[in-house]
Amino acid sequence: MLDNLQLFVDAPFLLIQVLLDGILFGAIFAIAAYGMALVWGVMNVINIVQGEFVMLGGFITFQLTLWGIHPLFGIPVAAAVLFVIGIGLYYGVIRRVVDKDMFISLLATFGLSILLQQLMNQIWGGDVRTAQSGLGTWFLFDYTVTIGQIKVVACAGALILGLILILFLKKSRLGQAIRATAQNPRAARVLGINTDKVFAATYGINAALCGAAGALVVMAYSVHPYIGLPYTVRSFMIVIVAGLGNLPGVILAGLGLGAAENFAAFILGAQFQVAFVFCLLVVILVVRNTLLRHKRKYLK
């Protein structure tokens, strides 16, 4: 570990490389976290199947490449397919647990995650899959720092999707209905809002965002049927840090998590990267709980 830290001193440009890679990777986390923040804030459901939606979006994009279609077209296609799947899962499963205890929704979405894992394994197999975007690489600082163009596309896509989502929630009728339902579902029903359709649209939008994130993941990194859980945990952490309804905070938290995770992988070793994510989750939950406890004591 000390040797790896010494490398930052001996090669300062390596620090820039690790930081940039982490920030660009974190942008993809932010896309999936947008959806989790929506579902959690509007429906009071913690969506454990979040990571599997990301993987499914990646596999759909991979399938398009097998049919000779450029993977960049997989971003809207994966989003559209996942939107339809999300709507179907809502009416089939999620609808029945929205008003129940949160623990029941956790069990339901965990069951869905296992189901999707097995389906992806049966359809595409258990191998790691990637899709070649055909985009090149930028070389900076006399070839000491490299930036994959697809990673920049992913980062720009995260920012654009965040802006679109903010404008959608503020300007569109459905977006306003989603915000009203998030504030008070009972009052929204009294005012004539069909909250069931709002919940369905919210869950479909969440799945679509994950599908777009998965399309970027398969081009910039890789997908596998059984690595969705770390993406779910990352989304959960980002929402915990940023807070519900704080989309700009989600972007910043996603970029920060990506940078922290990349530094941890470089310093501790790639084999500890996922372990770092789970340990960081525990630390964040403990700190958050401590702050809330102090706040309650202060209010008393």
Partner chain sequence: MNGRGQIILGIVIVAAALAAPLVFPAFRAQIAMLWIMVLFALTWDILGGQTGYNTFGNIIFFGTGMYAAAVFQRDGGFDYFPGLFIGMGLGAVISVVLAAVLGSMILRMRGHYFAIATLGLGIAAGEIASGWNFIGAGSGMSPPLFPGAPGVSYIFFGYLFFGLALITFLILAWVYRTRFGLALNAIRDNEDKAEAMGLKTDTYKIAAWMLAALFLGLCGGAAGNMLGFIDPRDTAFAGATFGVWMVLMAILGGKGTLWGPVLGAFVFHVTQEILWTHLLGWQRVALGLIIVGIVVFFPQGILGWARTRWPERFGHRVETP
Contents of the next structure:
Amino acid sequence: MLDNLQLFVDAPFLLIQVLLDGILFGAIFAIAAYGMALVWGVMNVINIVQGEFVMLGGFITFQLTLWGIHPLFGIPVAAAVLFVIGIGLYYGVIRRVVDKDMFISLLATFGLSILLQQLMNQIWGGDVRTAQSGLGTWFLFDYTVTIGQIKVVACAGALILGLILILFLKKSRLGQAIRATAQNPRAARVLGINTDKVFAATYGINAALCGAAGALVVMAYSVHPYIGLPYTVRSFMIVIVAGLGNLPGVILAGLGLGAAENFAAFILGAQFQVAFVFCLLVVILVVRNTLLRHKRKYLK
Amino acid sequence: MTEQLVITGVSKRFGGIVANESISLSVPQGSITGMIGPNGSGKTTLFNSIVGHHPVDGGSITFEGREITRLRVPQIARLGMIRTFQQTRIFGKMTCMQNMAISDADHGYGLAALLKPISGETRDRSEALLDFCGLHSKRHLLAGDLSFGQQKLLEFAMALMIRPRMLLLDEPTAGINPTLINGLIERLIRVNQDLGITLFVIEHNMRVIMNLAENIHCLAYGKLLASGTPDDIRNDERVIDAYLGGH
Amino acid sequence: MNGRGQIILGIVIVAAALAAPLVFPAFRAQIAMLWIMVLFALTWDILGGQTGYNTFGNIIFFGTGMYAAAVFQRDGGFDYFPGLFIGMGLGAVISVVLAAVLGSMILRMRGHYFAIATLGLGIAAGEIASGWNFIGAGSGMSPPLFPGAPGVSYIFFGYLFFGLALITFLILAWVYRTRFGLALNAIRDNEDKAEAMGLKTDTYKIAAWMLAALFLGLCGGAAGNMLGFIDPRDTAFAGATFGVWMVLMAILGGKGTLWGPVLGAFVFHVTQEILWTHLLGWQRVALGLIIVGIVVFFPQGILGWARTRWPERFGHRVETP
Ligand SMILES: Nc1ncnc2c1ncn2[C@@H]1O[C@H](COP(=O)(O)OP(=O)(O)OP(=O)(O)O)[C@@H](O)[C@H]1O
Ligand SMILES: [Mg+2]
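Given the form predicted on its own, state the structure of the form predicted in complex with its partner chain.
Up next: the whole complex, starting with the chain shown before.
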């Protein structure tokens, strides 16, 4: 562990490398987190199946490459497929738990997450998959820092997706209905907004967002049936730190988390990266709770 | 008469809203003291400040000579000051008898004391108090299945079970059938006289508070508007304005 | 059900449990596993059902007990049985301390934040165990071999787990009748009110979790020995199987009741034993469907349903003088 720290002193450019990798990775977390915040804020559901949506988007893109289609087309295709799946899951399951106790919806989406994991395992097998984009690598600082071009594309793609979503929420009728419902569901209903449809659309949009994020993940990194949960947890942490409906905050928290995680993996060893994510989750929750307790303000 | 509860210059803000502004008042030992005021005038907020539900922005609160401004809800409750809620709170999935049994504080709150089986004496006292509140025949029902008014009575019985020295009651007659209100007033007076419990009561029903309280404080817009006997309050121009004019 | 009915039912179950491994020698392993399931559901329900604090993380105590016993057996230099029992005790002590430490950190959170924190802890524990060389890291640990003949091990562990489940049940039956049990229910129904009455809610919650940790720690220590192999993610900190089953069994039987978790464990385990082998490769898909099905259509569980159906049977009656 200390040896790894020493490396930073010996090779300062490594610092830049780790930071850069982390930030590029973090942009994708931010996009999944924004979807989670949307569902949480509008429907009061914490969507544990978030990470599996991301993985599924990745596998769909991977499938396209098997058919000889360039993975960049995976972004719209995965988004479209997941939108349909999201709507289907909403009407099949989520709709029935949306007004219940939050633990019920937590458990229901957890069940969906377990189900999707093995379904993906059955379809695509238990190997780590990537989709080759054919892009090259940039070398900086005399070949000491390398950047996969696809990672930059993925990062930019994530930010563009976020921008599209914001414009959609601000400008479109549906987007405005979603925002109204988030602020006050009962008042929205009185004003004639069909909250059931709004919920369905919200859940579908979130799934689509995750699908697109998954397409980016499979190009720049990799997917596997059983590594969805860490994405869920990352989203959750980002939402807690940034708060609901605060996009700049979400992006910053996402980039910060990506960097922190990358440093931790470098220093502790890659086998502890997932452990770090989950420990960080607990630490963030404890800190948040201590602060709230201090103000004696309980969130229910 | 000694002052049991003394509030000096207490203020509480929520963001931009000033819910309580430098309120000073006191509640004499053994009295029935009333608090009135239009909706949103800060009555419940003052109760919340007293019982340590949230930190106050300024001022101090003492109970029986002891500084309690910084204590928290359970600590203050254990000193013998118990509040009931405007939005009645009971334990809905437990029977009335269980609600009463958990309210019994005679043996303290330590783990060892709690791990003893429920005593016959607790049961007897529970039944007596439920009887006192007219709930004896309902004692084996789940508290959540009671009507709203009955839940209010149960909450009152639970508060008595704790043997408090002071009770803060937030609108005890709200939602109670008008024909039963006289009975409730009678019970409150008996509790005060027979058990010696000081009562500090928020009430909107003027008839009730005028018959019940020895002295009354009136809040408006978060400030203490007037204090005095029921007659003083009835004839106070500012109070009449706050209720009739103004809005 | 009245007191005498419960006692008769209890005696019947005890008699059946004592006879079962001898009458059905082919099912000894499954019978032993059944008692572990009962222990899972009973201990989960202390916090999840009675106190209203749903956890995904009780598996930590099971895994901790498992590893602690195995390490003690490996390094302690005792014979098999003293090593096993001292190891189980050690696992229980460590689990209880862990519950006190973690509980004082996260049990002050309300509702679903607590649930998610426990989810995080459960997975973190598995990940840490699979990176920690002292306990075999990703390749796991093998506790020492049971000294008797092969079949005898399941008889021994079957009775051991049954005894443990019985003791747990009796202790909980007693605890739920005390004011401590009522205090847990009060926290579940309205924690703010419980605090406003002066109850030391944090203390009770932590104590309740420590109680669950005690029995899970003991159970884990023995379970590692019975299974013969400890894998960090698949047996010790098996959040996606054991960890979820705990929740499901308690909900299925009726959470917040004494008998519900026992009933839920029976129904779940028997169903699972019948179906599981036919579902190879699709087991988690089935599990996911079961979770969604129970949660969506049957969240009150068997006993919860019975209670709303026949309230008088559960003593909720109006007295007519
Ligand atoms: N937790 C809170 N957060 C923000 N504002 C609050 C909070 N509690 C109370 N307020 C505000 O403080 C003001 C006083 O409220 P309070 O509940 O004390 O009034 P009240 O006198 O009890 O009214 P009522 O007679 O209707 O019960 C109101 O404007 C209310 O909106
Ligand atoms: Mg009020």
